[in-house]
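Just one chain follows, in the form predicted on its own, and it is written as structure tokens.
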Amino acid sequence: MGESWLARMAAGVLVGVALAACAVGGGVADEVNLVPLPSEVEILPAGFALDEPMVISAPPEAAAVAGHLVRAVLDATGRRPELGAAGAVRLSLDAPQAGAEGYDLVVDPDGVRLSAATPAGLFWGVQTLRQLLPTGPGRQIDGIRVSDRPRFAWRGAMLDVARHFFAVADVKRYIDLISAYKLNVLHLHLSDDQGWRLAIDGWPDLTAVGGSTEIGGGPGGFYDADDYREIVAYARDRFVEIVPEIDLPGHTNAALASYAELNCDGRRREPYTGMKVGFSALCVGSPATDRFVSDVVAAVARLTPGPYLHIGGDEVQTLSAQEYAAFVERAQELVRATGKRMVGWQEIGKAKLAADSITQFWQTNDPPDEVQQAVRQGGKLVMSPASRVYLDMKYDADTRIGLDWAGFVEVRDAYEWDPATVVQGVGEQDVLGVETPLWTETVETIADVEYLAFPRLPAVAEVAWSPQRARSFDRFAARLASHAALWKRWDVTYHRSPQIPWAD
């Protein structure tokens, strides 16, 4: 688990995916209610029957996993299946043709076999067994033959727990639903001009200052060390990479209001729980910022045992661009000193970057030439264009949550959209993979995070994982409708878009 299976993914271990003329164009494929759309589905003239105990085998290193398909058989059928040696269920790692994250599926009367070449691909064919799973005992599973890959290694969402705080709880809930749909990233947003969320060794009035508020003027709140570290483990168990993000230079005014020494002023600046942007930045260049910068940095990269640290870099209007770029510059070596890989937004193109430096691509509103000059410098792209994939923008003008800067986004906005064109000059080559951010300057409960991700999070999800040449809006939604019994299995708030037709 972790950089094993992520960096092998990002390194082009497995590229491209096969596709079988039964997933092109509908067919058998729309037979069965799975999101993402698998490579590869076959329908099988018989399915395999759950009266019987049912019994779970797989080996050590999937230990994990099993445990895994064994709650989302309780939670399906109310009977809780056996761990045992010889399971008609069975997990193998004997996959090697599968890659990094792959797995092939048989569910037939002989039972079920689930096979993959890592434990992360039987936890993504755990996922897909969860959809085929009927509710209720004495029923079956239909059967089914799947051969299954992801298009892109990076399939990201992101939580943004600094404008409002978000508790641990709330944190694991959204790594439970975004998994579910193969995501397996989650970018939290972790520090803004409303709030600091993260404690830092040395730096005590970031949380005591900086995590004391929030939008609206709220209680805020924070992570120590050991919340960030359940968080990371949490989501580790289910093949879900914590990607933090310290936002700098600008989106800083928490910290400037926690340490006089990082404004050039000498001043604290007061605590901001408004919504605006762009105002607020660092003293660039002083040996305080670049001693407050190193620490945070070090102090992140320790807690995160992920490959990747992300240093934001948007929206920064009080700085030259020499003294952005000169910025982004000296934090990517602070970044990679400690081994990671730097991440920034679209911005970060202006500056000189490391080839294994990468960009992700948000403002659609704005020529891509930040986008296009972090390519030519050899760097790869995270794909999240606001006018498609911002869960924060409101469905239609009613919507009673939300923003729209960047336009109305319904589920076919979010759908219908080819990561390898949206950049002129940016192709499939280029694209490391797809992020989903959700901001939350309007949003302040879990159930407000889920009504603006479901059911659009979902087609995200199979944009980011299923062959782009296999895919249909009014197929996809034809499917995801039936998704709409299992979000109320899972107690799910999501908004009932007019473009599902939705079963009931």
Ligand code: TNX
Second form
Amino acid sequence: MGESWLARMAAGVLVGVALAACAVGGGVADEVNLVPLPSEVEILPAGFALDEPMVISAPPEAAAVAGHLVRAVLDATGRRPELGAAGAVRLSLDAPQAGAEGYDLVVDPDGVRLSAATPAGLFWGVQTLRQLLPTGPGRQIDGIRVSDRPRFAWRGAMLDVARHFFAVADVKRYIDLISAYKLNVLHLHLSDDQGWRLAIDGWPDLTAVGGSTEIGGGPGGFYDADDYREIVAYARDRFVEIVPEIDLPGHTNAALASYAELNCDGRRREPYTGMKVGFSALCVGSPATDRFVSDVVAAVARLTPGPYLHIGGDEVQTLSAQEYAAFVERAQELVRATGKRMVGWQEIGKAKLAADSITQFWQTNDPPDEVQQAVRQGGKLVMSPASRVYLDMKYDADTRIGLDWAGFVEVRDAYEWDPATVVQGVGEQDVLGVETPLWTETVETIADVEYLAFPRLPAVAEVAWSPQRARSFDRFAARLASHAALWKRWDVTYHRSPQIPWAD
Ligand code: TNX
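Starting from the form predicted on its own, produce the coordinates for the form predicted together with the ligand.
After this comes the whole thing, all chains and molecules, with the earlier chain placed first.
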């Protein structure tokens, strides 16, 4: 900041810097209603007037990001900006100090300068700008300087498309909403007892039979390879990585109902449309199961450009400890053979893990032994503590949909925790990130998804992005209140939590 910092101090217009101010309670960042809270914010004395048609300049590598900004400005102001050289709004890739996903932003009377080291950083900066844009024509973007870097590399949401199926358009809508809050991972739970949702070459009945059911008896559905590629491409255009999960060896009734040979007794199971968990498992160790798992892992890896493949591994109640561990170790070998990193729910900590395998903490009712075991083996964690971030938990006793086995989860619960202190023996260096899962036993429509995700998903996004020492629930709640106007514009269904001081 150097000279300009001193100059502004002298002029008496420096209002503060978020981190410094927040550390003593209340800060400048809270006067602008940004969520997630940036790492540094300074209010500048004058903003950028939107009285002339806006011209946006961007290097060719950032043309797609500039396109997102064009749509955002049109959506907010009703006026479509132009792309051109030497615009007042300039995107540039000349800020190596911003790292893989950070950005620096200045808005002043000269215009808007957004710089980053990567297109991803620019995209997250565009999400910040969206929250700063005035609504309606003839207004200004207030003066501001933001310097922002994420705390965690994995900032995820999970959508269970197995218990109830969600169409490609619904998944795209969710990608829009999560990326607006700077989440960069969408984990898709693609198979479970009640449905198999991804076509696998050579195994047509997985979708023809296993894809035709869902909880409550609805028609189910599945993604063919083109549908899945469309989702992946849409996500990548928003710097969101799709992490596909095929849940193995339990949660497999849909597969067991599709192929007799996957059952130890050689008999197909009946399709299942109820809500119980833990009753199903592949016939582990058999040649047919090994061929099945090899084919599935290879097919999913071929369709997925990202580095991760999630093999589930949760809640297997019908196998011995040895059978379970041997299965996970074999699955890990198959995943690694495709060049991907294996991800699994915390139970995989009981198996012998490669150091680059990733373990997802979820069970807050049990002692976290498995998670600690995974860390002792050198692995990194994704933190999804159910009592904090399970979006399928009810907000309170009156919530129309949702479950409550991990307790009620209000917005404050989702916000007020530190991923680096939630499990004994697990520190910041062991944590790759945070993910907020949405299981869909009771969730049938995208409006249901939105109702459970808003406003808790923005709370988790701030846990994942913002510096821990700058976070306070009361100030978050005050900032978040104004987002109801954005959600109204985007037609987002949300819960009017009594913990947020909504403006109207
Ligand atoms: C536990 S979390 C499960 C899911 C359920 C969820 C409901 C996890 C790895 N397994 O199968 O859908 O609870 O909240």
